[in-house]
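Consider the single chain below, provided in structure tokens and representing the form predicted on its own.
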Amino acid sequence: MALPTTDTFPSLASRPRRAVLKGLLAVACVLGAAGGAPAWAADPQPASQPVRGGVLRFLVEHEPSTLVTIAHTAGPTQRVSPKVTEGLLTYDLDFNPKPALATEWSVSPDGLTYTFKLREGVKWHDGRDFTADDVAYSIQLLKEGHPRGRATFASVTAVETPDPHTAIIRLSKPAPYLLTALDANESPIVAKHIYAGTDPLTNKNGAAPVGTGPFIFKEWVRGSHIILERNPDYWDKGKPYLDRIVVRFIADQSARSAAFEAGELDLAGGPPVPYADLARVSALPGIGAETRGYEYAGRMTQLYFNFERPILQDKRVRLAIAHAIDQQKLLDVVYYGYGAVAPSVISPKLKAFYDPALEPYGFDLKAANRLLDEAGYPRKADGTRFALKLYANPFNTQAAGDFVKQALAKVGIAVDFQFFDFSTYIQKTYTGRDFDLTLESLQNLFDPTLGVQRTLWSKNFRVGLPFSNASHYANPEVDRLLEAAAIEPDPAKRRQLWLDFQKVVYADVAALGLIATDGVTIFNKKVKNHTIGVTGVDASFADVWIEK
């Protein structure tokens, strides 16, 4: 997801930042070819393969509340519980899955039946051996208590264990999505012997991680630091290369732009750095800025309106609302060009199953006029049709619900914009209820079964349910369409699912997916393999390497 910001509404006028970025970036490529290079590229051969040593000094915006995910889906936390606790595949930048704890992995016929083969030799970090019941017992815990976990592992009836190398997952119906939910982050394996019989929120585990991964912790110093250090018999000989991670927690966005304009850091995602800062800071000597590594959270900001509404069960006022809104502009000046215009609810960059077909419902004021008065909606003496209450996810900038609500003034809404703390936000809109649009923060994940069926299914509207389907949106070709998905195995039939199910989500104007935003990772360009994956700085950095 991306940070909650303070950004103030930039003007309209201003330049897509994006484009100021290249131009920058080419400006520093220039001075280095004209031997104005910063002092970090003097060497003209710099080290094509890895080297071991060096502390990486990696940023996490916000400190995490536990250290393992296991119970916890908070990107804090996601930053990093993979160095420590790892998973039993992980992913390519194509989504190929490949081996992690798991050495080999075969599904059945009928969709039914996982093997997998596990990784021999491998110890926790207090010694002891890494098994098959550990996987077992893992993902009892994460059908029972994860958030997504248990959608993932909901139809599970089974993990068998016949040898020490060897899991079978057992299925009730088949999940085509699994193979891809296995990655570290998601799906985490932790050691049976330090949560058997305890609850996986309150163990003590979450402050001090056994697990089998590059790296072992050392220390947390509760608003300051974690200290991760190199694993010696890590199973992955050779690796890690780092000797040490120190991660640090700067909650304010403006003083992590100084800190890496001080050459305090090394490494940070989210942006780490407010969207405005982002050009400048990516243009200092030595520092380099990557949008890959996102590909896993396939971030999204979506307006999703309140069926529960009279106004807005009008199709036509929600396709006036969709006419409102410049999305290339909204893209332009909120987000500074980095993303894409989002015309479905499913991401552009989820290519598997995004329908290309569709396009914006287009920026027309005329049409959003036209369609509000034919609702029998006029504008009244001070120009103005009716109000609605908008809220939004502060993981969201601020400046994006000004936008809209700026947007929607001009056909004669009057929006009550309110933005909230992050608790206040989940409380008022998916408890209260209390609101008549929302613009959110939802990440559609690596599979839209898992990221998005659960805001469009009328199965999933549970009042106090956080990130569920707040809209009360319910309509049964939809929900047949979903619930189809989630368990073809066949890829081509269940990709044309997914197109069907756009299809008539666009068509009834059920919600705007508005935005698939980028995230963006700063980082000292002496730091290699920092993005191998659709995880990116997620990932478990057993890889990642410091140029001398």
Given for the second form:
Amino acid sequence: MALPTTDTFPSLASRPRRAVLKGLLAVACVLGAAGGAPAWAADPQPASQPVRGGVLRFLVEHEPSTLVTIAHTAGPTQRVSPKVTEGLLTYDLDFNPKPALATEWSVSPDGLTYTFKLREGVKWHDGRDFTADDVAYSIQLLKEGHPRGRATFASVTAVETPDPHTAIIRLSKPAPYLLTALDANESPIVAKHIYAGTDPLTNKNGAAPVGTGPFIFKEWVRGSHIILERNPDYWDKGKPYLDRIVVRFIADQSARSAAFEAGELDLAGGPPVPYADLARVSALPGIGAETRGYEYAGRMTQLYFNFERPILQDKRVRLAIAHAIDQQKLLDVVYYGYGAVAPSVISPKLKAFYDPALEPYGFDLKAANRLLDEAGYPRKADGTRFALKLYANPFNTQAAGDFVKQALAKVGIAVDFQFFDFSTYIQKTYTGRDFDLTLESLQNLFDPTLGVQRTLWSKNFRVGLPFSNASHYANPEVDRLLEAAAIEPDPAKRRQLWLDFQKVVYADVAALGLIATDGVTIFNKKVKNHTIGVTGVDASFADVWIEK
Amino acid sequence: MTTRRLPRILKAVRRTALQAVPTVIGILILNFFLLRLTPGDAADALAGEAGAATVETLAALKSKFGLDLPVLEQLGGYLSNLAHFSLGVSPRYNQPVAELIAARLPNTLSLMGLALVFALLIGITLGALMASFAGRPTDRVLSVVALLFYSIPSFWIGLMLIVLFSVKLGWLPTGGAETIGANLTGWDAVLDRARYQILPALSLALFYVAIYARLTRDDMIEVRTQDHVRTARAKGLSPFAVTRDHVLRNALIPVTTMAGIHLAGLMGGAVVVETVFSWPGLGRLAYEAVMGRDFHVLLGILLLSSLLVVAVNAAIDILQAWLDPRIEVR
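Form predicted on its own already given; the form predicted together with its partner chain follows:
What follows is the whole complex; the chain from before opens it.
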């Protein structure tokens, strides 16, 4: 989220650091709430006073392969990593940055220098002091080896450490998304003395992490559980409230429901159970459901076209497909209403960038049929016009693909829907490329430069690379807008670039946004403060407490 | 086992071992090439899960795991690893495969062992009951029960057991292998583990209960008509003694043969049951290895299971020789 705007905050650079900070927050608030009332952390459970003690039984659906997100960002790792390994900042439910390892921060007006004042008196779990060297080293690691960090920190030229509690990041060109990319799960700060001279991918810290966080890693029994214990020397005195977190992995969805019903679990994100079971599980006595806390990931279900197919190069065909899919019904039937219809490829929940003026193309079979007739694909004797091959990312469930298949059948498009396991899907789509349509499940992330640009930027057409531009979409105007938005330091101008981008993509029917799906957290009502920021259950849990 | 029989058995063990080595290597090479047929590799899976990657990270991953080498070179590397008694390293877990397997093997063996014990005990008891009451209502009812056990998939049985015993009655835990963080020792630890093991072992066993019950029933009915049983009865032995010593003992031979064959099946069934019960065993490790394209782990498990099947077959041969002295140990 970015900074300083010459119009809104003329003398930003000259103000004292505190004032700058406030200014930044104000910008972030406005962006976060899209002009709405800026709000500090809206605490969902203002209830009573936190109490210490208790064990949190936390479910992570699948076992992570490593416990630190320094080189790998799989969902299960993101759930566990921030409890032990912290970031510079964290974000409340409106994307306002809040201090974590950094207590103050400022950005130069040209957007090229980020200065962070680091928290003093913080110790690693092995007793060593946390210093600016650790920050500099971690950012270097992220830039070199983190799947997204390579892009986020690409323009970092140096991280200077004038004293042990100051880190200055210098950029070659502005990276306006940088200040939202510093959460523990996205950009963890790891100990230099542990990583120096090793390969971050195979460093043993991934299996037994040493961090600065509220919880100390105790044990990881592969295939069974992880135990995290309270950090008695945590810098935020009095926190964490919990004595211990027991992380369990349950691969089977029905078994997860049963474990909640039997009272063996306190908290799980996901949703941990199928959408179809959510109503039943969240109606259990003492159990609640929460859909906030997934904004940082920005989940979406989109339909992408393969632009290498002549039939799909015809905009009328793409528009006909858009008109043939009843997005509201897709949301209701497949996702049980958990989510929002997304007219654009940017999630409506990413309020700082989403264009609220866009309407879904609209469910209109007549228009769809007419467009297909005009495009020169009349119905044949068997009632079909042509056939298309559809893939679906398994995170979208098979039902989503079946829905699209049936919807398109109504306008005479015979869909050959092929459903694979995740690894096969990745390989078939991004390496094999033998598809016409694919239902993707690509996260927007906290900033469209990192989450959206990859799928529609012509320069990101990379055969064999997961989640690249599988459509092989190439539009110079879109490229121009994406590239400009990536380095525009002025938030207002940058927002305008994203609005323009959405209009072009919408007019060109470059891809269909379909649904911004909801994540759902299931919790025991005794567990408080589990959702206080945009990362939800991927947060540090320093504030979580259990009612006696 | 008499001293006369012992050298014969040792000879048989040696012969089995000699046959096993080429068999296992053949299986290994076949597995290796079969696994190459699946689309994607560990690097693809890791990069996919990561949610994003760059061409550079992907290439770095591939070269790191040796996935960019020609297939034959990869096979050569793997076999050379094996020759040095190493099963390789899992890219996914960043751990030696042998360690991963060693951590899970005891869990799966105890689950399979208990399931087999359940299956044999319950199956043979039911079969003996059915044979004793052949054609009468008891037999009919038990036959239907056995048919149900046979036809209901084990994951569904598992879920229903969870719903009944964990959710409704609250007697047993829904999953896992022990009370996490309880740090129990001695007898308490054994009891604790047993509580977690009952339901998964039972759901794994019920399919085989059905088979053994039918098998025992039919064999007993057949054996009962044979001359030696008539002789035993004529000698004035009690019906129970006749059933136990002369009918059941003879009827058990086909049952043990089947049990040996079923061991491999149990391992396959364990994949499903371990998933439903979050049991930290080899079955789930294998499943996750498939999903993550972690072929070193998978090859290690397959190698181990083929060794296990060979060993169990040898053991069954010996057991049968003990049950019936007329049977020669191969």
